[in-house]
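Just the one chain here, laid out as structure tokens, in the form predicted alone.
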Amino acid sequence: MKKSLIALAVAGAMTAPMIAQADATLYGSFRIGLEQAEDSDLDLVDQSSRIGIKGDVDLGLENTTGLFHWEANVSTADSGAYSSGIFGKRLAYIGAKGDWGKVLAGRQYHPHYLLINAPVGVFNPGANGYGERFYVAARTLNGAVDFKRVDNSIAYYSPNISGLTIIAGGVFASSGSDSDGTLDDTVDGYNVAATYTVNGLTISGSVASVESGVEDTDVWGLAVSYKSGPFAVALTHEDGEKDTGTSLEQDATHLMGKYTVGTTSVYARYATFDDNSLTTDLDQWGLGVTRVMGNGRVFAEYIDNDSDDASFGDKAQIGYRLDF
């Protein structure tokens, strides 16, 4: 028994330097909230908790470093943490970076989501009822591919040139562009985007398309954000067309404002959504306050969903989040 313990200790000592040289970071974000939804009981709910590992790899090349990133769902509030919910799809990609920019391949955030949707994603909960329901590109039907985290994708990010970054990418899924069961040689999706930042002002634009067999989506978007001292504002607009056998035209506009004093932030957002299949436009507004405490935070948020939006009622939540 003693010999086994000694052998294990020696093996651990020899392995530790190798792990250190890998330059890998284990991280996580655990989030839970006590939610009161309209016409529903009080509920303790998970809010997109996740765990992941990321890092760089020495390729032995001048001015080029390999990179990897894996991230999965976990749950703080239900059995999903130990059953089908654990290690659910979030991110899984590899790539390389240098002064020439970076290339990523695998399941990654779609550039359209990063540039057009994320600037107004001020609320802590990630659920549709708190705002993502009104993101045109990420609002899918029939289980179609969305524009948030996309499988089978490759993206190139140019280096930052005087505040300007250009992004181009494609989706390559051998049987993803139609439903006839045969393999395809065509590109199943693309994205061309650019973002420019100067003196706290950021302007971004994106044009994208994804074909999934059950839904084909074409979308463009613009985003303008500005940060000065404690103030931050953002305005975004998306316009898209989706073909599911019937053509749907959709557009959405979001306006967000945020004021931060010390470790406390107060924020608000207004969104409007229009779909030619609906008899009325949908509106949503929300208010929130967050207090940061080191690597933790507490928050209280309220969302008012349009009474014409039958799928979602009003929601209020107090929550707690820990990051490491």
Second form
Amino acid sequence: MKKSLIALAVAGAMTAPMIAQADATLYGSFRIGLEQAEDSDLDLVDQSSRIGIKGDVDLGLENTTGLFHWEANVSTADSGAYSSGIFGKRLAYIGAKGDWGKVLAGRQYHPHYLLINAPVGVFNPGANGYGERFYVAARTLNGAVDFKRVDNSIAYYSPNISGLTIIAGGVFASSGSDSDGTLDDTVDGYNVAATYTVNGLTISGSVASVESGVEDTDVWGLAVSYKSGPFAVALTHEDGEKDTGTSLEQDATHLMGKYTVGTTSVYARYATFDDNSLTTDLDQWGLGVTRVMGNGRVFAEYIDNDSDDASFGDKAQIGYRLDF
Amino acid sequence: MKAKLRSLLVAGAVSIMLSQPSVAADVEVDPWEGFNRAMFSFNDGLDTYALKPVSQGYKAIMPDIAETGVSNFFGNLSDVGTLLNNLLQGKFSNATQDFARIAFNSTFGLAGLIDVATPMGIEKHDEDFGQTFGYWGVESGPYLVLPFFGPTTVRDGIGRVPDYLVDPVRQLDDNGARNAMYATRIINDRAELLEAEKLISGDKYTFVRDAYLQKRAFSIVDGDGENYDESNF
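Give me the form predicted together with the partner chain now, not the form predicted alone.
Every chain and every other molecule in the complex is listed next, the one we just looked at coming first.
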């Protein structure tokens, strides 16, 4: 009895400060797929498996909490998938949040990607040949600074004001050579975006720019999505221009529809892509189905890539995913 | 106790109604009984001397696991027609499940040989064009027995034409493979009925007709018919 009391007292003394210090969550998602690509053998491929740690930290302030988030890729299929080691880079940022909004600093999701690309990102594989192929900012104009997860960045998210959230961010990479004095001395990139949600309808807009010394990239995008009961639809448009001496102009439009019954979803997506260096537009459509079972899911998906584009053939994939 | 008694009374009333259809009702649903009985007799003879013995042999020779595989394979193909008909009936939830069944059974289930969708909790449905016409409000018309094809109604018989047109087996280019698939499916379907036919009693023609018509009426409303609502009694 006495021992128990002592143990309880010790446990209590140890637990209290730990709770006050931090609340961290270890999480992960393991995803693997069997892919049959046009003119290729069957391939067992990893689908962006990742592990992460995130949490909140008490700062001793009334309305402000610290936060941190680290996430890295782990490959379930190939030992040499990440040349830098067992992990591939994804996210690493810290920040603070309160009723005034939140500020994030570090390597984080680009708000442009979250608002303009993510609403139509229904396919499980994140690979270029699947749904992300025609993301103008995050993929096709992909320059020195990534528009999907961006390094060296600080972003401010306003609180949700009657459905409206405004986001402003900057990239401070100091990566460009400024020998000729043409670069801005402070900011290497910026993003201003806003999203408004009312009764299942979400409208988002984003303008972003990156200056990296050898090339300047400017993009803008609009996204409209609507969800009602089991139906969800999204329409997005992106327009981008990259100046590397000659100007490369691209735009893409995506249309996505999804129908969910219980834990089963069927979805389809169509995308068209225009590039001023190509003589014809490129098209892609896909159809998929996902069944969620507890913390696991299985999916079967098919992507039909435009036959004029030799670099991307048609693909079919079945996959299995476990989250924890 | 009171509810149990009422259920018993309801069950009794239903079974009496089902087992003793009136002569007037017979004429109404089966005005072509003379022709139908002749066709039924022809089909029954064909079944007795050809199809049934072959099916019994098939069931005896085939290992159970292979039999299940064949049954699953054709069940997966039939889901294609079910999906289409659920869409035509505006049953999008069911169509979504049908699509999921086809996608998962055709891939994870090794071309449909293994029914992985059922243990995953994705419900199987059974729809065809006859049911779709019924769902749209088309009356069944008189009962009809077709040579080789068996019991149907005018509506369901017409529905068999689009059923045939959307049948995935029909898409096979190779004649030999296609006919082998048709034959295997017929034998498989017949083998699945070997157990059920032991329930047949009395006049076989009447039993099969009533069972067919009741099952079709039940299937068109997906088992949600008002006759099955206890509160209506």
